[in-house]
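Presented as structure tokens, the chain that follows is alone, the form predicted on its own.
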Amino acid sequence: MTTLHLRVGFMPLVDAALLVAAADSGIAQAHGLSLELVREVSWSNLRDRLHVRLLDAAHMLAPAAIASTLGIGGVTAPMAAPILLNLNGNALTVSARRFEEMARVANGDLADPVVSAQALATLVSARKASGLPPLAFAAVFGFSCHTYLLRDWMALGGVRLGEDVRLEIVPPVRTVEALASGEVDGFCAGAPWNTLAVEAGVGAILHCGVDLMPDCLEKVLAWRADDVERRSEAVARLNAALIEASHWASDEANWPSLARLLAAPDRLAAPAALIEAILRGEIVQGGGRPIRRVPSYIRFDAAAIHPDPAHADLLLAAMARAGQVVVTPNLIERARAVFVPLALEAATG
């Protein structure tokens, strides 16, 4: 079997774990490929560079693949997804000024999304009151579920982001640096972000992305639509690899060994303990709360990572809360073919 040399781009996230273990364990070697995994500094110039070819494919926001296919955001080019990389694994993370303030101001448990957003209007309301600048919170794209996250939990207190909080477009690498300076009051990010911002003292874990919205489509691994079919070949064995991934990252016995590969200075360049940690959903707090243990905080099965065309539905109406889209049925089949299960299930065959 011919050896095929594949540039896959990828951010430092837990939910790259897939294509790490496939990289670094031998998996990927075993199927053919020599896989180069090259870190990006933010989503937007991953993005790009698959489009233009300088890589091969890409770990990718699910709205951002829709997006890209769509034209919407400043560049057209289609994207297949023929398979996913991860559910959940994003948490809401608060300074740990901010979340002093509103634990004074809440009228119940803070850990009731109802009660933690009616406890940020309340602090909207006196900032405004006393003519001081709007809250400023951070989603790492504007096309990604995170932004959703955030409009939907601030929603259910009436508080409009864009509107009365600002809204920042802050990479996730750099988000505690964010939280840390006073740039950002609360982000939205995926793991490890967010226990890190914990660990530094700066910031209060909110809320985990599994409260707000259960099996939360996050990362896909996307292709440029048109070398799905031309390079058939290279997207076979690359999901085959990344099925035998799946299945060695979902046994617990194997947490420890991808929290180490995980941790790699060129990969997520962060303690092995908290990785894995992450991986069993032990979640640090903050705000002097117990870890709290969350099943399914983040997931690679086989079940979690299979595409289906019905993601886009649910993709398109978050979008269309967030006014990006306005959903037609022009629309929905376009966005529909970002999801190719074909393809996976002729890896699998």
Given for the second form:
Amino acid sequence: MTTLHLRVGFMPLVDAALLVAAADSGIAQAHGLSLELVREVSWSNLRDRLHVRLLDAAHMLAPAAIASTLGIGGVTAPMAAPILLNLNGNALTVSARRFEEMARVANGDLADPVVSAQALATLVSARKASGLPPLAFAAVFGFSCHTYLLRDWMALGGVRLGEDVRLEIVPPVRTVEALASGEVDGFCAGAPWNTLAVEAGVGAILHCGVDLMPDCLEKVLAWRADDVERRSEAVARLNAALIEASHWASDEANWPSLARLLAAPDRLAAPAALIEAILRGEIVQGGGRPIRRVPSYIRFDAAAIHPDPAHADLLLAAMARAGQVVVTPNLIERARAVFVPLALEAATG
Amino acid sequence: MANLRILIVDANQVRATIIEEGLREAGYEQLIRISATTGLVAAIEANDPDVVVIDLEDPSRDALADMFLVSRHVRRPITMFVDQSDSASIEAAVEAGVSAYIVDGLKKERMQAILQTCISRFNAFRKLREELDEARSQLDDRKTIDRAKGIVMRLKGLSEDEAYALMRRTAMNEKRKLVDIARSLITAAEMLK
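Previous: the form predicted on its own; requested now: the form predicted in complex with its partner chain:
Okay, now the whole complex, with that chain kicking things off.
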């Protein structure tokens, strides 16, 4: 079997775990791949480099893969996801100062998203009344579950994201800095950035993604749609490697090793102990609260990586609620085509 | 043409200067340069450009990409410039490492000219940097060879020319580069110290 060389782009996030495990633990090699991971600075870059084939595949936000396929917000670059990379993994963090303010006005337990959203609403109207500038929250990309999580959470308290609260787009690596400097009052991002904000003493985690949207499809492995058929051998090998990586990464015994691989300077460049705690679902919350155990905080298991066209319906609905698309039958059909379970079945069968 | 306002976002001052000169030569006069990867949205609001040219490696590109969605606080919506019918120019731009965003309504032809200028300037900058890197590594090679030559002179009691000739002959015999022979000599000398 001739070794195939593949370049795959990723963003420094814990949900790049299956790619990192496959590339750095010898799994990819065993599947006839020399897997080169390229760290990128923006989702736009990943999309554009994939489109012009400077990358063979990319770690991609599921809604961004749909938006790119439909041509919303730039190039129409149809993508296909023959495999998913994870479910969940996000959290909503507010600055230490806003957390204190929310705790003061909360009518009940802040762990309840309705209570926290109402506390936010109280802050928003108090600021309006005293002529203070509106609060700003960050998501990591416009087309992302982070945007939808923020939006849907705020809606529980009657707060409109983008109107009552400003929405800023801040790349994951800059979230902690943006929170510390006061540029934003809160953010929704993937691991490990929420934990890093708590550890740095600048933020408190309000909710984990699973509190608001259980089994949320977060990242996919995106290929150019036309390459999935044209390069079926490469797709099948990478799928097989990622399935094996999923078995490996789902075994608790391997979490210390996985955390060490992810911690490397050219991967996440974050402390291994902190990453391992995230894999265990032991979440430091900050704000004087104890460590919280969150089962399924982030999922890499076999059931979590199987693409299903039904994912497209849920994501399109969230995109429509955020005013990003007007859903039509044609749109649904094109979005469903992003999730191609056939290739995965061929690889496993 | 001169009435188009172009915002250049590049943390690399040298490259930004090269792009600015290129656009100026092409007849664009209203050029604004910023290097900040933060506060880009604010800079766009303040300067109200028609075109934004940005380094592909700038992390704030994702924020720019979103401006057309949350354009409530932006006067004019901005979208990434892509001529869908011209995939070669998309490729050229991504490979060169530049991306352009335009406000609604600007003519495609006018934008193509700006993008072409930026692509060629980005490529010119890259070539310049590669040449510089090469010159640097040649200089490093030179230093390594001189050091090895000194070792040979000392250990074998040879003159400078003789030491150099011996190294060259060894390199030719072994079909290796002179600098590789020099490196081996230095390593060996350090081991035997």
